[in-house]
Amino acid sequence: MLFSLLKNEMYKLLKKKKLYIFMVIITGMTLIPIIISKFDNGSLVFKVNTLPLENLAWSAEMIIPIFISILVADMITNEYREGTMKLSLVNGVSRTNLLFSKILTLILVITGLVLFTMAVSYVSGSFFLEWGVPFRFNDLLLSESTGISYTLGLYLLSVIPLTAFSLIITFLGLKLESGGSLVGVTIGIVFIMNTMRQLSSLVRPFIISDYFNTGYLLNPSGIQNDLVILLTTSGLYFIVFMGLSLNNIIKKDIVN
């Protein structure tokens, strides 16, 4: 049953233009560092093998969180408002399975967009930039193959805090009555989180958006301690807002 619900959610998503529009936006954004590198008289020089990590910053911190809110608005808030969510429930689908299918869809889409950003970065960079061997990033020097492996790992790691963030938006999506309100609230939350990160080093480790751009993990001092903090913080957000979302959908008046 859960697999069927997941297929249905993915089918509905792939039929809409929003996903493809964001892929076009991501593709366009990957060209910005290339343009800067070509026309900034050499003050900023990007290389192909580090371009994906440069692009991970804006993608994970700006584009994907906004798309998460738009996706949740479609999948949850608007479906509830329009009455289409209850169609699954009256056909015998449990509320928990319905919620899990939507969360799994979010995870798949986030992973897809993250990997798409990396792939487009490599492809676009290959046409216009030098590869840059060896791999240099955050004062760290690695072989080319090791650098690419780390890049893939860091991209996949970014899915974890982004998924935890998506649970916050899912909870809000079950509370708010319009998709537009959800997107607006999400933009406000991202702005507040980023402001708090800049203003206070004390609260910064507790702000989930501080972990979206996992490029900071790649540094000469190693990633072990920072990785534990990332996983612990993301796990706490995930558990708390998963519980709140489950409690909300179980109590929510959907069928009537």
Given for the second form:
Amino acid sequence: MLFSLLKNEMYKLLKKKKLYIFMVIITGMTLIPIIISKFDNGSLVFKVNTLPLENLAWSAEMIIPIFISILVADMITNEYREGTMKLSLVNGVSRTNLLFSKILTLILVITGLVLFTMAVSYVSGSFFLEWGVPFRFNDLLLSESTGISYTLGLYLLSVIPLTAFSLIITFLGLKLESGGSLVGVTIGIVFIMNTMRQLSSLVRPFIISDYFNTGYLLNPSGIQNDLVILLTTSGLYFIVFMGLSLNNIIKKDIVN
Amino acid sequence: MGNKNILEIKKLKKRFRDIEAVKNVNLNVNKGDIFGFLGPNGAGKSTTIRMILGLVHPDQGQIRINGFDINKDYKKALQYVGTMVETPKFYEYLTGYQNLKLVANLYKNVKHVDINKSLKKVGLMDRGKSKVETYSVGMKQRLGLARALLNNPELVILDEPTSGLDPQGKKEIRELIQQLAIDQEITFFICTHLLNEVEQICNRVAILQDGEIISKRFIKEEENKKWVEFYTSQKSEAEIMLKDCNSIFDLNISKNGIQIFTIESEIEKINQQLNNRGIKVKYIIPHVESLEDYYLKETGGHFNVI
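Pass me the form predicted in complex with the partner chain as well; I've looked at the form predicted on its own already.
Everything in the complex follows now, all chains and molecules, and the chain you saw is the first one.
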């Protein structure tokens, strides 16, 4: 049943234009540093080796969180408001399975968009830029193929905090009555999180958006420690907001 | 009264903050019934339907569909239920066929051919590949019915099934319901405001007012059964005596005595039984009243539902 629901969610998503619009936006954003490198002879010169990690920053910290809110608004808030959420429920689907299918869809879409950003960065970069110096990690110079593997690893790691963030938005999506409000609240949350990150080093480790751009893991200060903190913080957010969302959907009276 | 209950509702209650939407509703729907669920606006009909479908959690009471408790065996209870709650909702950016496909995906035994069969039944075969956003209200209503029939249901719950349809469309839907009830032995539970519609297709009705069932009765004189009223001042004694009588299918206390729904040939015997028990019957009057008269009498004249 969960697989059928997941199939339905993906089917609905692929039939809408929103996902494709975001893919176009990501492609466009990827081209910006390339254009800068081509026409600006100053210090901002990007290379293929480093371009994907540069792009991970804005993609994971800005574009994907906004897309998550739009996706949750469509899949949860608007479906409830428009009365289409009950269509699965009246066909014997459990509320838990329905929520799990929507969260699995979010994970798949986040992973897809993250990998799309990386692929577009490499493809467009290799057309217009030089590969540059070898990939550097913990003072080690890596070959191009190993560098790509490390980049892929960092991109996939960013899916974990982004998924945890999507659980916060899912919970809010169940609480709010309008998709527009959800997108607005999400932008507000991202803004507040980013401000708090910069204002206080004490609260910074507890703020999930601090982990979206996993490029910081290249810092030689100790990847194992950083990784444990990333996984622990993301795990806590995931568990808390999954619990709250489950509790909400199970107890909710579907009156729309 | 020996028919198997496909839907049983016992002591159902639901409160939304300060509003007691449903108060102690008890209802049985037999297999094969076309059951009309009537009531003024705000009587609690939609809340009751939502509780039957597990969308709203009751505060108290029990709902069983085909013997399965909706709270304990949700999936089994709804396995053979088709439904159309209020104005049917769809993914407007998908075609009619694609909307049905999303439901078909949830059932192992529902195939591509069943989707086409459902579309054909409601006369939408040629528009199945058009996006729902291009459908008229009536076409959406038909598509809603097609979706309700997709999983080969034994019980179909419909909320205002002919709303938005033109007279011809209404007639076709009524005929389709009657045909399905006969050919495929589907039980229908229909919530509607249109009393003439109920009168034409339903065999039993229940009237809900202020969250309570105020009246239940057969409205079709099946075979040789009919409503008669026994005029007597000993109403309680008559009710106690008659309520367990096998030949009486429905019974109501009335202003002048007691009304019963029974086989015509039994009327004399029942009168004899009442007399033998010392219950004096002044008159026996065949009870002929339209559903509209009956409804207005029971609800105290709520014209807004007609």
